[in-house]
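Starting off, we have a lone chain in the form predicted alone, written out as structure tokens.
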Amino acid sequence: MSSSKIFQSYFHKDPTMTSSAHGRLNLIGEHTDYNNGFVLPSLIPQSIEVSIGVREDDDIVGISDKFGALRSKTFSSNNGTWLDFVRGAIYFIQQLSPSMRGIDIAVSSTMPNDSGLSSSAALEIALLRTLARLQGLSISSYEMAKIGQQIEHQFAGTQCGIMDQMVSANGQLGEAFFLDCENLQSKSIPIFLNHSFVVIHCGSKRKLSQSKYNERKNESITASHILNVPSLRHASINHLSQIQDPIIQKRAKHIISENDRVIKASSYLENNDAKSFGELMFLSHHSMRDDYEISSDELNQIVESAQKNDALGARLTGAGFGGCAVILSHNDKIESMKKSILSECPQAYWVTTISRKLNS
């Protein structure tokens, strides 16, 4: 059901404004964004939609098709619910438009939660798009992404990079979004002509703010301090011998090598070289499994099954510790490959497929 229909049913009136934003899948480039590195995400068809009505008080009255009804004040403390994101969006809009007060809000989603497909970033961008229109504000998509990141930092407790919000705010369906997270330069690259990316959930969910995400970020910061560089974006494999701690050295190795893989992968995508792109995906997964240690048995099983069933490439996607794997396959082999993987990994389930748009 659409957010506007949920709004009408719950509040018995029409919403004032409705907006939406898509989730994203990272094709390659994991945990490089908060190291000012390179990433290559793409939008997924699934999205989050938000409908809003104005209030004359400071209350937030919310209804979500996945998380039910909640009520709060705009100035209340964070409590770990989805209203934290709403309070965060209102807070930043109030900095630009002090007349912003409370809202009635309905949220609908076609995205699986805790899957690494960035439902939180989609919610943030949908919220900011709706509130900006509601207040008559002109906010660029790049600025909106930066605000969405601050909502994560200050209201959700996740010290994420800028990737998720940037692609949700700026990406196009059927294309990859190459992003330099240091200077925010980007370019769009069409997905392979005869190959698609299949997204399969491993069956094990994770909660990002309670995972080891922030721990990995701190380890990579430690590595950059040891190497005396602003971030691992500016380090090379030759620098690793300067790091004595074996754990910190492994963390740095993943980030440095992953940045290199993203640059190569974007070139392979531009040249329609799916085979070479897929080989980088397997290398990326092995690096996340062994050096960054963010995989899981379920994710490893999917990647191994994909490789056995003629996938060109496969890797975990997202923060790790559960969630989804992304698999590159020739279009003619998708259904048979998907059937085999789901048979060998009975806890897993298909989520979506990313393909080039037919009219592109």
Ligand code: GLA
Given for the second form:
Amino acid sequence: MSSSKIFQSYFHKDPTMTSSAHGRLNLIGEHTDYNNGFVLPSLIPQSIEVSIGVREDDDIVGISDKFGALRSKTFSSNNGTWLDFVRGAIYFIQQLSPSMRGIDIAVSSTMPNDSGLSSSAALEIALLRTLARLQGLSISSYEMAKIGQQIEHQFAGTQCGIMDQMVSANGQLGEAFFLDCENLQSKSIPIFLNHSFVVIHCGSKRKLSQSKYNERKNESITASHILNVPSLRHASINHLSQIQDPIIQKRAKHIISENDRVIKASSYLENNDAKSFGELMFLSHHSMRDDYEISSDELNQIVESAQKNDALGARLTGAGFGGCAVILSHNDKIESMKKSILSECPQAYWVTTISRKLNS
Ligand code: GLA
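Shown: the form predicted alone; wanted: the form predicted in complex with the ligand:
And the full complex, kicking off with our chain again.
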């Protein structure tokens, strides 16, 4: 049901504003964003939609099709619910428009949660789009992405990079969004002509993702301090021997090699070379499994099954520790490959397929 329908049936009036934002699939470049490196995500068709109405007090009265009804004050402390994101968005809008007060809000989502497809960035961008319009503010999509990231840092407790919010705010369906996370320069590249990215959920939700995510970020920072570089973006594989701690060395190896893979993969995408792109996806997965240690048995099983069933490439996508895998397949083979993987991995399920738009 649309968020405006939910709003009408819950609040018995029409919403004032409605906006939405898409989730994202990362094709390659994992955990590189907070190391000021490169990423290559794309939008997925699934999205989050938000409808709001103004209130004269400082209350937030919310209803979500996935998480039910909640109520709080705009200035209440974070409590691990979806209203933390709403309070965060209101807080940042209030910095630009102090007349902003409480809201009635309905949220509808077609996205699976805890999948590594960034439903939280989609919620942040949908909220910011709606509240900015409500307050008559013009906030650029780049600024919006940065505010979304701050909501995540200050209100949700994940020290995330900028990838999810940037692609959710700026991406186009059917195109990959190459992003340099150091200077936020970006480039859109159409998806392959005859190949698509198939997204399969491994069946287990992401476990410990927030604490392990922040731990990986700290390990990356430690590595950059040892190498005396501003971020691992500026380190090269030849530097690795300067890191004595084997764990920190492995973490740095993943980031440095992954940055290199994103640059190469982007040019393979531009040249419509799906075979070479796919090989990099497998290498990326192995690096995340063995060096960054963010995979899970279920994700490894999907990647192995994909390889056995003639996929050109496969890897976990997103923060890791559960969630989705992305598989590169020739368009003619998608259905048979999907069928084989889902029968070999009975707990897994298909989420979406990202292809080039027919007219691009
Ligand atoms: C999460 C974060 C992103 C990024 C990915 C891993 O989605 O929000 O910033 O770090 O994990 O690539």
